[in-house]
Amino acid sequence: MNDKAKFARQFIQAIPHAKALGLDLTHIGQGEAEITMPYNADLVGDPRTGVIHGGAVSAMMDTCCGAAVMSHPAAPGGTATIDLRIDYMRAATPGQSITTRATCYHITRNVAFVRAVATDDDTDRPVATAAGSFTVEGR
């Protein structure tokens, strides 16, 4: 694992909300990241349906996008969210983990641009998509 990926992994492990959500960084490198959040009844937004709250999905997507930026070859260090648009396509299936895959596809001197998709077991039908911009720190 290169130093950037190691730094991003350590950073995510130190974020209190990442620990509370049970986020597991399953892949990182070259401007890409993947994070899985296991189903947890404590994160359900509506007890009648058992669906995970959208805020938990949002936090996972934001964290995954930041990790993608931090692992990009042209990114010198940390990052912070400037803007993140999330489009919710459907409710995640109760009982299933949710996985986000993010790609940092462009970096300027000060801003990184990222796209992400969150899915449950039905990978052909996204739960949510995201597009965001993040700071490029350390240049």
The other form holds:
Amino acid sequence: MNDKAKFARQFIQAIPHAKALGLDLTHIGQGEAEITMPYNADLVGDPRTGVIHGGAVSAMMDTCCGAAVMSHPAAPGGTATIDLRIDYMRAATPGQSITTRATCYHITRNVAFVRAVATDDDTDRPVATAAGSFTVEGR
Amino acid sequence: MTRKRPEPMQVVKQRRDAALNALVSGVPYIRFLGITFDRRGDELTGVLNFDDKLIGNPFLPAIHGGVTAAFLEVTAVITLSWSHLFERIESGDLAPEDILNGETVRFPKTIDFTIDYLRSGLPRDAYARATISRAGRRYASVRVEAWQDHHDKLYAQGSGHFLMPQDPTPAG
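Output block for the form predicted in complex with its partner chain, input the form predicted alone:
Then the entire complex follows, led off by the chain already shown.
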């Protein structure tokens, strides 16, 4: 693992809210990140169905996009979200963990552009997708 | 012409507060984030009660961007659901205990949601209000604004589209 990937991983692990969601960074590097969120009854949005709330998926996608930016070879250090759009395709299946893969596909001196896809066990049918722009900040 | 005597204030308040409480407190994720709602008439204000676990950047420190996204979305969905159910709550057709248990009650589903981050979220309470731009039969469009110390200095704004629940068609 290179320094930048190590920095990003430590950064994610130091985030109190990432800990509260139980987020696990499973891959990081070269402008790409993958984060898994285990199923947790505290994150349910509709108690009748047990489906995870969209807000929890948003929080996870935001974290994953930020990690992807920080791991980009051209990113000097930190980042903050400028804007993020989330599209919800379907409800995540209750009991399954959700995995987000984010790619920082373009970066300038000031702005990084990111896309992300979230899936559950059925990886062919996305649960949600995200597109966002992030600031590029010095370390 | 005779006018119906207005209901006693406590009856009105009790009914509305019980319905709002049922709508909000039954959702585990809203409790997890510590979001509550203030009500004035039919107007709702979401309150994100600050807690250390909402921190995203421990060095600043600042509220997690994902928490802000979730707070705006929760405020949008609750405001939309509240407005959608308000007539049924007022007429007595919908009892508070049926809001989260009844088979006939369905909630709007988020189609998409966009968040603009305007300032970093300070480690203290935040407030949000949603405006329903259009509530159609099938789709609704909602805007949300969030602030902390000064209402005119927004720290985030959002807008989203929602699929409205379709009333079950009567059998036969």
